[in-house]
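Heads up, the chain below is alone and in the form predicted alone; it's given as structure tokens.
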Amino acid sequence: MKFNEALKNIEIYEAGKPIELVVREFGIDAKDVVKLASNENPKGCSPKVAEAIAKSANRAYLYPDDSMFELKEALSLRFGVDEKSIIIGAGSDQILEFISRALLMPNDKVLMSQVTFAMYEIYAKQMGAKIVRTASYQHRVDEFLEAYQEHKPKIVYICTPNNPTGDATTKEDVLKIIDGVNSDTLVVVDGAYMEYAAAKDEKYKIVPNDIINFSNVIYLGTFSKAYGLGGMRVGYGIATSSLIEELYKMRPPFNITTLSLVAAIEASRDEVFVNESIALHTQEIERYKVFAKEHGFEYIDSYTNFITYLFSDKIDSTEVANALLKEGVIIRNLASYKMNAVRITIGTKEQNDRLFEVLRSLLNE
């Protein structure tokens, strides 16, 4: 059997450890592992969502609304922006699929950033696209208009705040670079953590419409991490609505399902649990930095739910992650990045206490 050639350049993305895994190769009690790998929200999901779920069970035989009229209602309102300027994908690297295959062309070219979210990569090398990368993990002005004159790509990434470093980019430079780029190429702006980035600084704050009033321009967000639906699967982009009448075609029909759609929802609706789940992400990342500084080692500042620890020479990621894990405590190794660095999800208090005593019981070794 001959498979598309383009696929021999693509690695399998690896997503972080499930539980399930751990008890299976480690025999840990579940209720004994601490999962801190994924950017889940600690918190789960508000207590309304799990009720509004529960409630609608008995409709899982049904399709859900195509239209998904109400959800993209909430969102309008939210952002005051057309509602045929929304398109809502199963979660929000299925519109990035979407748009990989809406643009591109075999030896198109796409601009990201050196470290990033691995499936603009994958996406872009499905279509048989080559991939440039910045010489930086941050988004740094100049390096992207450099690279975008040099090469000039079809589809530009932007993702701020930056997954999986947890750096992000002012609102000033993704407006320097998205006015240093033609109107041919698309700027993909990832806000997937963008209410932690605008919770803990105003410059770094970007909504839809501070962007798309340009043509070429979408932004992306999910449910998945601030509003706690990550096993739901619902995100979404926002664009002109011609930009978005284009994507509408690879749009598969019933993309999210009925439940997700409800949860959706009914998460958009409940600010409070949102702001109650930053304030706990806040007040314990400064933990972590203490953490950080009293063995030695640096860290990226985060606008996310997570940290990046970079180790020295002395320390190695993979024995880390691997120490950790059995322990049951799951982490992020980035050496697939080639960095020797660990992506840590910030936790509850007692989660972030068990990272915290088995981390420093294996560095003290």
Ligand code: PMP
Contents of the next structure:
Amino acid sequence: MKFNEALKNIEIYEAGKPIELVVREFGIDAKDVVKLASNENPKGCSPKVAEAIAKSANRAYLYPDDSMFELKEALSLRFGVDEKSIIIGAGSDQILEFISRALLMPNDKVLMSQVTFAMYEIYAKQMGAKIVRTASYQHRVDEFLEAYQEHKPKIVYICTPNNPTGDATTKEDVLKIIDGVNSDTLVVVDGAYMEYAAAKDEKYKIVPNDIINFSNVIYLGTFSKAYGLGGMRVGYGIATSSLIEELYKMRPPFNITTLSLVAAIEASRDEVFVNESIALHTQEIERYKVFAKEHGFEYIDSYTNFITYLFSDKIDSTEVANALLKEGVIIRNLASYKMNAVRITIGTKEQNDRLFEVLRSLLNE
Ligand code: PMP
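To test you: the structure above is the form predicted alone. What is the structure of the form predicted in complex with the named molecule?
Now the full complex is given, and it begins with the chain already shown.
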């Protein structure tokens, strides 16, 4: 069978390992597994969301409200944007896919930072597009604008805060990149972790209205992180209504399930939960910084709900990640990004205690 030529150079996305895998492979009890690999909210989801899902379980047989009226209304109120400016995806991932399919043709180019969210590349390659990366993992304005001038990409991805590094780009710098790009290039500002950056430092806070007056910019957000709904798969794109209308042509019907809509609508009403989640995170991440200093390795200052530890030659990230896995602690090895580094989601106090305990004994061996 002859598959699309474009698939030849696509590497399959490596998702964070699930708890079930550790239970199966290492015979560890599920309750003892500590999963700090997929940047989920360690507080879980809001109890109000869990209750709303349970109450709506008997609606599972119904197709969802395809207009997504209530969720769009909630987002429209939260961000002060028109409902016509909003598209909802099965995770912001699905919106990334819509964007690629709507815009890219074979041999078009897309521009992104050296180390960034892997799906930008995968969706672009599916369309036969070529990947251009800046030299740094940080989003440097000069590097982006130089590469833009040289390659004239169809899409520029700005991931702020950036996954898997955790650093962020100031609003000022994001606007400089947008300003330096012509209106026939789409700039995607992926704010999957924006709630954490906004809480840490105003300079990094970007809301859709800061950027969507540009006709060639889309802001992406998600319910998967601060809102604690990774398992429900709900994300959104916000842009001018004409851009959203084009993306709508890519959308399959009923792309958000009935229960996911219930969950996201309820989560939108519970800002207290989001604030508590960020407060827990802010407290716990400090312990990760202290741990790194105590053990003599570097970390990237994080604007997200995870921290990236950078190891010297003396420590191998693959060995560390594998050894932790055997003890039931799942973290993300960044060797596939050509970094001797690991990305660790900041967990609850107890989860972090366990990680420090296992990692400390490994490093002292
Ligand atoms: N963008 C970034 C930067 C991410 O890290 C992720 C998830 N890891 C996504 C988008 C997609 O998130 P979701 O599909 O869960 O909304």
